[in-house]
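A single chain comes next, written as C-alpha cells; it is the form predicted on its own.
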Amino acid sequence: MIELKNVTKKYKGQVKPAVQDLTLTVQTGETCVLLGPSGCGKSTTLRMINRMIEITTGDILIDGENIRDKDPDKLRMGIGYVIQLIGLLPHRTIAENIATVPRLFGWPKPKITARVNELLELMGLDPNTYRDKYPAQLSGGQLQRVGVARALAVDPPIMLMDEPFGAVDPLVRNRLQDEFLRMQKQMRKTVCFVTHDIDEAIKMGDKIAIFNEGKLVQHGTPQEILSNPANDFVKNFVGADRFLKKLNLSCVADAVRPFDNKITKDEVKTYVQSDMLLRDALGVMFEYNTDYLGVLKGEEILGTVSFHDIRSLMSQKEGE
C-alpha cells in the first residue's frame, strides 16, 4: 500500500507549489491512475514515491515504513520504473537491458537468463528473435513492452507508470494496454499510472485520482468520476461525452438476456462475444442498421443484447 500524507512540492522560485497538500491511499494490487492536464502536477507525484524529487513537507509511505528513511537507491531497486521514452540503453542488447536490476541484485547468470526468457515471452516477444538485438533494431511499440519487461525483472511489487503508452501510436497504444490489463490481472501489483487521457484513465484504472494546479480534486472509481464530477473542473476534463465513456465500463456481458418470443434466433443479424465493450457492441449495431445482436461466449449461444438494454443498465448505473 502507499500512502501520500499531506504531501507538498514547492520548487525554488515558485509561486504555488507543484503539488500541495495531497493525500491519498493507494491500496495493494490497486492501478490509481493519476490524471489530469500538463502540469498538474501528476508526474512530480509520481517522481516522489521513488525519490527521483524529494518531498518538501508531508510523508509517503510504503507498507507502513516511511520512504524518508530508506536509502533512495535500494528503495528504486524495489519498484519498477516504466516512461514514455522507455530509457532503454541503446549499447546494451534487450536482454541486457531487461537483465539491469537482476544484476543489481546479484543473481546469477542462469536466473537472470530464465527471468528474460519468461518476461519476453509474456510480452509477446520470442526470446530467440529478440534478446540479442538492439534497441534501434525494435519498433516503438516492441520497445514499449521490453521498458515493461524490464520494470518487472525482479518482480517489484509497486510499479510506476509515467505516460508508458504515449509515445506509441492508437492501435499498437490499445493493444499496450490489453497486454497490461491482462497481465496484471495475474499479477497484482500496486500500480500508479499517470496520463493525460481520460479514456485512457477509464480503461486503466480501478480508482482515478484527478489533479488541477497541483491539487487533487477528486479521486474515486471510474463509475463515481463520471456519474458525479466533484466540480465545473471535472466535468469538463471528462467531457460531454460522460454517457459514452460509461459505457466503457461494462460489457455485453452485463446487458444479456436470454432469446424470448419478441427476439428469435433466426432474427439476429451478426453475433458478437460477451466480453465486447457495450460501445463497442453499439457501433456493430450502427454498421448492421439492428437494433439487437446475438451473444457468444466462445461458441456458446448466450442470448441477445438490444439498445433498450444498453439504455436501461446505463441509466440503472447513472442512479448508483
The other form holds:
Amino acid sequence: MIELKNVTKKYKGQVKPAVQDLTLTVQTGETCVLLGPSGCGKSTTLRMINRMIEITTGDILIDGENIRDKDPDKLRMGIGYVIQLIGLLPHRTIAENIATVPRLFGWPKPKITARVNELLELMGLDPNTYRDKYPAQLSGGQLQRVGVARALAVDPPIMLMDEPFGAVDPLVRNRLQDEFLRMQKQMRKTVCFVTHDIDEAIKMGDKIAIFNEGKLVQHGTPQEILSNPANDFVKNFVGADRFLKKLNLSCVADAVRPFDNKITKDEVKTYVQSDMLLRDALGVMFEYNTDYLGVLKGEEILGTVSFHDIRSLMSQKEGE
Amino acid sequence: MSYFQKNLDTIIGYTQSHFELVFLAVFISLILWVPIGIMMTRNDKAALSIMGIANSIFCIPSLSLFAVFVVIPYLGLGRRSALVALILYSMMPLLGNVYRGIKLVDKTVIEAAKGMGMSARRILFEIQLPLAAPVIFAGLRTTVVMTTGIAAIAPYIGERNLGSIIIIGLAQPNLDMIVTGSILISLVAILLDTVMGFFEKKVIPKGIRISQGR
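Go ahead and give the structure of the form predicted together with its partner chain, now that the form predicted on its own is out.
So here's everything in the complex, that chain up top.
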C-alpha cells in the first residue's frame, strides 16, 4: 500500500507548488492511474514515490514505512520503474539490461540467467534470439517489453510506470496494454501509472486520480469518474463522449438476457461473443442495422443483447 | 638521406627522447584531466570557467608558452617546462572531451539507472564512462598527435628530440636534416595515431559500435 499524506513539492524559484497538499492512497494490488494534462504534477508525484524527486513537505509511506527513513538507492531497488523513453543501457545486451537490478542485489549467475529467460518468455520474446542482442537491434515495441521485463526482474511488489507505452504506435500500444493487463491479473502488483490519455486511463486503471495544476481533482473508479465528474475540468478532460467511453467498461455479458417471446432467435441477424465490449457491440448493431444481437460464449448461445438494454444499463449506472 | 645514415645513433636517441616526453605528458595529462573532467560534470558553473581557461591556454602560441615557463624557477630550461606546457595544452582536448562525453550521455539512460537503484559511483563507472568512451578517446587521440607535434618545438628551450634535427637544419641551413626531421616526426605521429586507433576498437563497447553502425 502506498500512502501519500499532505504531500507538497515546491521547486526552488517557483512560486506555485508543482504538487500541492496531495493525499492519496493506492491499495495493495491496485492499479492507480495518475491522469492529467502536462504540467499537472502527475509525473512529479510518481517520481516522489521512489525519491527521484524529494518531497518538500508531507510524507509518503510504503506499507506503513516512511520513505524518508530509507536509503534512496535501496528504496529504488525494491520498486519497479518504467519510463516512456525506457532508457535501456545501449552498451549492454538485452539479457544484461534485464539483469541490472538482480545484479545490484547480488544474485548468483544461474539464478539471474534463469530469471532473464523466464521474463523474456513472459514478454513473448524468444530468449535464444534476443538475449545477446543490443537495444539498437530491437523495434520500439520490443524495447518497451524489455523495459517492463527489466522493471519486473526482482519481482518488486510496486511498479511505477511513467507513460510506459507513450512512445509506440497505437497498434503496438494496444497490444502492450493488453499484455500488461493480462500479467497484472496474475501478479496483482501495486501499480502507479502515469498517462495523459483518458482512454488508456480507463483501460488500465482500477482507480483514476485526475490532477490539475498540482492538485488532485478527483479520485475514483473509471466508472465513477465518467458517471460523476467532480467539476467542469474533469468533465472537459474526460470529453463530451464520456457516456460512449463508459461503453468500454462493460462487455456484452453485463447486458445479456435470455431469449423470450418478445425477442426470438429468428430476429437475430448476427451473433457476438459475450466478452465483446459494449462499444464494439454497438458498432456491430450499426453495421447490421439491427437492435438485437445474439450472444455466444464459445459455441454456447447465452441469449440476446438489445440496443434498449445497453441504453438502460448506461443510464442506470449514471445514477450510482 | 645521407644525414639519416651517418647519424643513426643520434636519431635513435632523439626519437627515444621524443617518445619519452610525449608519453610522460600524455600520462600526466590523463591522471590530471580525466578526474577533473568528471568532477566538472557535477558543477556546470565551475565547468564553464575551467573550460574558458583551457581554451585561452590553447590559444597561446606554443613558443610563447614554452618561453614563459623557462623564466619560472625550478622549471627553467629543459624538460620540466616542456612537460608543463604540453600538459596545459592537452587540457583543452582532453578535459573538454571528458566533460562533453559524459554530458552527452543520454539523460534517460541515467534516469532509468538511478530509478533502478544504481549508485552514483556505479552509474559513473558502468554507464557514463563506457558511453562517453568514444568521445573521450577522440580527445585522447587528438592530445597524443598534438603533443607529438608541439614537443618538436621544445628543443628551443633546451629539450633534445626529433625537433632538434629540424631546428638545427633550419639554422645551418641543411635541407637533408629538415626533411629527415619532418618525416620522422610525422611518422611518429602517424604511428601513435594508428596504435590508438587499434586500442579504440577494444575500449569502445560493442553495443555502441552497433548503434553507431560501425
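The structure displayed is predicted, hence computed values, not measured ones. Residue numbers count along the first chain shown, from 1. Definition used throughout: the rigid core is the maximal C-alpha set that superposes within 1.5 Å between two forms.
For V272, the Cα coordinates differ by 2 angstroms or more between these two forms after the core has been superposed. Residue displacement note: E65 has its CA displaced by under 2 Å between these two forms (rigid core superposed). The two forms, fitted on the rigid core, differ between these two forms by less than 2 Å at the CA of E54.
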